[in-house]
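Coming up is one lone chain in structure tokens, specifically the form predicted on its own.
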Amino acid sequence: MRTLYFNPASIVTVDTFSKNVKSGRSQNELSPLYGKSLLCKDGLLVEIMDNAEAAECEVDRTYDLSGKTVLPGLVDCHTHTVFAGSRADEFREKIAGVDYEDIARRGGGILSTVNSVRKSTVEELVEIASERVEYFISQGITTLEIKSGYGLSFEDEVKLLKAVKILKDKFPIDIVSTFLGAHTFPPEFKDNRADYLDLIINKMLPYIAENNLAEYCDAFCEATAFTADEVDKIFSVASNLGFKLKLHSEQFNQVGGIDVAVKHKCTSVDHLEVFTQDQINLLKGNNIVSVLLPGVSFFLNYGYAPARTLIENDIPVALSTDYNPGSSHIANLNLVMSLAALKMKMTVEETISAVTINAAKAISREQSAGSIEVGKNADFAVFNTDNYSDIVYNVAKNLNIMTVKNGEVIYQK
């Protein structure tokens, strides 16, 4: 099947010239094309051609994109999309001034969602999450990472990952599954951390690896969660079992997470709201993506990660929603993009690179997604504007009118 996406106002390629990542000055370069059309076949982009040539090309289908802007399919590389229950009452407390960590210490926060997940079936979780995935697709997202982490028992973590696997089969986008059993300590192990570590290392990880339920292993390295030494033990086993690694770190406290991430060659480190220059120096040159989550800072009324310093130090920066029920109940990637520009002083171009190629790099999809380059998947987001700056300028407004995955239209407004 040959499909032509004809005559858009511009094609924002985010071309990496085969590097498949952008850092430093290159993160500010999008390489937009004008007067061009996109020819797709068998799920891949096979040619970028002049409009005059495209008008004469024999194809099976043509979509006229006159006046529209085409970006690579967007990538949301850090989400907790599968969960049950509501934490609206905690939200009331937070806006009244109660600290997020204080809520967590008295059994709220993550543990509140754990209780709801443990009461839910796989089928119920899939039904709840399906509407959320559909919303992501409507924004132009063609690749989505989803973590576990709200089960915190063998049975319930496996249940979450099974729900993610069903979602992968149900929807046409790429869904990347991440095991986050090391999210926090469940109440039954509150006074026995060693036994919960043993459960993760000797039961959860081997079973999940054997049954191919997750590609990544993640951990929350934080004062209220796991120490750097505990994460080191988990990652040593996970790496040997074939998991790729990601790490939540430096969100509220500096507890040595970056050293662990560098030691284990993590694909990404995520959060970094309290990142320092010394830690940036540790990260430089290690091919690790910094995934920044400004929605968390906005939702918690907390400090933002040092995006400008990271970019100036040639470290690739990605952005993601961190969609979850507690610290970032935000599923709108457009809002996150605007926050990055307004609050972290990222340029429009840096922001777009951060939700395309760098976000793809953060979940090992940079070879096939994240930029519009011949030979890559034909994944596009089509926006109802002739100026790509509008995408960031229109705060929280979804301008996407068409989502294309592997050359097929999977959403059209």
Ligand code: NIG
The other form holds:
Amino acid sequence: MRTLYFNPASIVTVDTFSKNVKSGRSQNELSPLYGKSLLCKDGLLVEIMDNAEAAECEVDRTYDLSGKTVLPGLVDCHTHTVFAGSRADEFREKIAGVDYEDIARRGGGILSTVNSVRKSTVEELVEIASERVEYFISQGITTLEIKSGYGLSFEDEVKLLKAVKILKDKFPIDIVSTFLGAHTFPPEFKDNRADYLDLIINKMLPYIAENNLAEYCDAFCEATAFTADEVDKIFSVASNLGFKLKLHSEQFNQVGGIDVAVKHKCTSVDHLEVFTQDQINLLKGNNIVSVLLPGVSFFLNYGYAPARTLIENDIPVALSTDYNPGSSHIANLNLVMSLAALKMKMTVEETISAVTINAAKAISREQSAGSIEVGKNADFAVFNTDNYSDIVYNVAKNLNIMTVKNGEVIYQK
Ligand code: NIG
Ligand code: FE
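Form predicted on its own done, so how does the form predicted together with this ligand look?
Zooming out: every chain and molecule, the one shown earlier first.
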């Protein structure tokens, strides 16, 4: 099946010239093309051709994209999409001035979502999450990471990962599954941290590896969650079992997460709201993507990660929603892009690189996704504008009108 995406106003290729990541100055370069069309075959992009040649080309299907802008399919590389229940009451408390960490300390926060998840069946979780995945697809997202972490018992973590597996089969996008059993300590292990670590290390990780339920292992390294030493123990075992690694680090406090991330060669470190030059020096040159989550800073009303300094230090920066019920109840990647530009002073180009190729790199999909390069998956997001700046300028407005995954239109407005 040969499909032609014909005559868009521009193709924002985010071309990496085979590097498959962007950092420093190159994060600001998108290599847009004009007067070209995209030819896809068997799920891949096979040729970028002049419109005149494309008009003569024999194909099975043509989509006329005149006046539209094509980007690589967007990548949301850090989400907690599978959760049950609502934390609207805590939201009301937060507005009234109660601190997010204080809510966590008294057993609310993550643990209140854990209560809801434990009461839900796999089927219920899949149903709740399906509507969310559809919303992501409508925004042009073709690759999505989803974490567990709201079960915190063997059965409930496996249940969450099974739900992710069902979503993977149900939807045409690429869903990357991450085990986050080390999200926080469940109440039954509050005074016995060693036993919960033992459960993660000796029961959860081996079972999840054997049953192929997650590609990544993640942890929350934070004063209210896991210490650097505890993460170190978990990551040593996870990495031996074949998991790739990523880490929630420097969200509220510096507790040594970056050292552990560097030691274990994490693919990404995520959050970094309280990042300083010391950590930047540790991170530099280690081929680790910094995943920034400005939706969290906006939602919790605190500081933003130092995106400019990271970029100046040649560290690849990705952006993600961190969609979750407590710290970023924001499933809108477009809003996150605008926040990155307005609050962290990222350029429009840096922002687009951050939700395409660098986000793909943060979940090891950079060889096949994240940029429009011949030989990669034909994953595109088509926007109803002839100027790509409009995508970031239109705050929280979805300009995506067509989502293409492996050459097939999977959403059309
Ligand atoms: O990425 N930082 C830890 N975990 C989530 C928040 C989870 C929650 O509050 O439910 C995050 O921000
Ligand atoms: Fe998160």
